[in-house]
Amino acid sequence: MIPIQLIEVSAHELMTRAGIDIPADYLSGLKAMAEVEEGDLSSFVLRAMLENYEAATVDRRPMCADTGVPRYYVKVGNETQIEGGFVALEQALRSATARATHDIPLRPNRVQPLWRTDYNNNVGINAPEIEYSFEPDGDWIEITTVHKGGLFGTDYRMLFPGDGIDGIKRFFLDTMITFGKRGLACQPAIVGVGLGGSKDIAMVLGKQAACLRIVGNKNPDPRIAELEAELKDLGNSIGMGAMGFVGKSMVVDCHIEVGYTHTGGMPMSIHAFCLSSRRATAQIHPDGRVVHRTDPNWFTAYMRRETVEWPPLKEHSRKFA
């Protein structure tokens, strides 16, 4: 069994991680998008920003004064047992960000927002919020925290199977034009893309592959990791660079994910993580052993199963090879 004190000392070491520390992935993207970088300003932000993230690791103070909204991506083993239940553990994880928005310090982003009641904690109705997937076999439980902007950098637009992949790539070229030209995202970023679903399922789904997957990962599909790369390409060859500025520098990567939709539509949501990319990993085992990471892996093979069963059957297996 987890102990519960386990997971709430472990969740404030991950708010701490993400608010301060770049991971290496992202970090080794914006390197070599500066170095090819040509616009005078772009080049500018990205040195800065490249000077501010060493700057904020040796200080151990946050990356960015805005430090997002935090929330929290929980994937637990199928035979995991946590000592409490998991209203212990979403206790653990709201008290884990109350306590690190004062000790990092976090800036308290959270209010209501008819009343604009603030508790200075990022805690409250619905906040943080909590997103769960399990995986089969393992007595584990992982938790990602994510700090992301909670205003701007996403849009949505029902398309149709006629709009097919030309009508993917002319709504992802109108964001992303929409986001430098109107301040509407802090690029360079990771960008996600979710492709079906119902509408809430294709927003959830774009969020997490801006959020939850590594600079340098491709989907599974060969088919759509090549869409991915054309995207980041499109991205990239509209005249903006960082924070909008003349320059090539918009796409730090693409991610898709996609889930089975409606046969009439095919609903579309665009999400532009940050520039300070911000997100942490724990690995917590019942015997105390925590492992820390930067790779999220929120999209397993099991996560993205397409069958009845698993293990797939092999007739499946083969017939959809």
Contents of the next structure:
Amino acid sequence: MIPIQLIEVSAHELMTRAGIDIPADYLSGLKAMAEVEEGDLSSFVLRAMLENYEAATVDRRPMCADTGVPRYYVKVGNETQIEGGFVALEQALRSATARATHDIPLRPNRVQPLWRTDYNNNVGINAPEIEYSFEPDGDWIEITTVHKGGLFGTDYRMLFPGDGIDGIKRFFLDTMITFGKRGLACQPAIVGVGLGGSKDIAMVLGKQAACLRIVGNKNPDPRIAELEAELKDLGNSIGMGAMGFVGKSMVVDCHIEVGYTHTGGMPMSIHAFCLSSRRATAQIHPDGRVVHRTDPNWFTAYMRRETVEWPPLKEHSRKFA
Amino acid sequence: MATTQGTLKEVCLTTPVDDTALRALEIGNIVYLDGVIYTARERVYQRVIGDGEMPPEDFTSLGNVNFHCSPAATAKQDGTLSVGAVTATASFRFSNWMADWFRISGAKVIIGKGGMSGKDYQALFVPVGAIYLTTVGYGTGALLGRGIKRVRSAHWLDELGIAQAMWVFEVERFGPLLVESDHTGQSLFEVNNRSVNQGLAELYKGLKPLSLSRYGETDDRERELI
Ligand code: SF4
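Could you please show the structure of the form predicted together with the partner chain, as a counterpart to the form predicted on its own just displayed?
Once more the chain from above appears, this time first in line as the rest of the complex follows.
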């Protein structure tokens, strides 16, 4: 049984780490871009960002004052038991969000969309969002918090099978250029692409691809991995860099996630995880151990399964036949 | 005071910034500020311009630098205000307010995110001798937060909330900022857009058009959508 108090305290710690410390994978990706950037303004911006991350970590202050919209991704093992169950878990995550907003401090960004009601704690109806996934083995819980900037750099479009790879590239370029101008997307960014599923799932997959896979990670399907590399290069060949200035730093990495979709369609979403790529993960065990890391490891083989049964072994399915 | 950083010129300004200093700035200069700056965005504009209510503090003591921002801040138990990081918010949404705001407040410097259009600079900024500074990144919240030495006051905090209140900051080496529009109303972003636009047609070459288009869609990629 995992103590609920431990979950609340760990989630508060996660909010702090995410808000203040830039993940190492993104940092080294950005440093590599800064080294090859030739545009003088774009390269000045990258150097200022590198200084900013250092200032945040040294001063223990948020790297960006725009908190984005803090949310959680929760993965639980099939054997996991949480003290008080899932209702207690959700309450703990809401309480950690409210406390961290005051303590760090984070900017209270969440308001009711119509009346703009603001409780000054980043908590409200459907906020923070909590998404769940499961793992066949394990008695632990993994909590990831992501603070993604909210307003620009994301788009959705229904493409069709006939649009093919050309269509994907076209929509990718359209989105990068629209939001790249003046740097509205706060690039260079980790760009996530969701392909397939139904509309909502295409959005969810693209966002998770941007926020929950680290720089350097490749899709296990080699042909998808190839397309990831191609889109990354395409983005960096627009001629635009940080803040939309002349340069070549747009895409730190590109991640694609797919879901089986309607036979007549190819829905696609694009999400730019901004210069403040804030994510932090903790794995919490029933014996009280808490392991912190910056790789959410969200897309497991189990999550990407194609088969009816799990594990996808022939002998296994025969056993049930 | 001016130094150079690579090919870029760096300038330190003291607020209120005088006209001579403003006229000396060129697009692409790096700027750091010392003195007093204040935040004001839609709810403050509505209150002052729309409702005709004046801030509790006179504009002359607020200086002439208006920051489009809402800080990550908190009111501590002893009543003092503390600011962690500050980041600008996108300015193009506020252009309808600016003519009245310049007239009432006497602001000469706008700090924000993303700038406004060259048309806005010509129509609204040049006639009053105002310039626009953009924050860098735009996520340099921690560096900008470092430059804030003291929160002097936060007006209308209860009514407007942390994000929309009028914050008055005493700052030291507040930056880096970039001159996006100078006294002639040029826009650094637009100058860069023009260069980037030249390569766009080549990028799309050979990509076949999409089968379903959308109402209002443009293929003129030189256009900005703000
Ligand atoms: S999009 Fe830019 S301003 Fe918004 S949270 Fe990210 S870095 Fe900060």
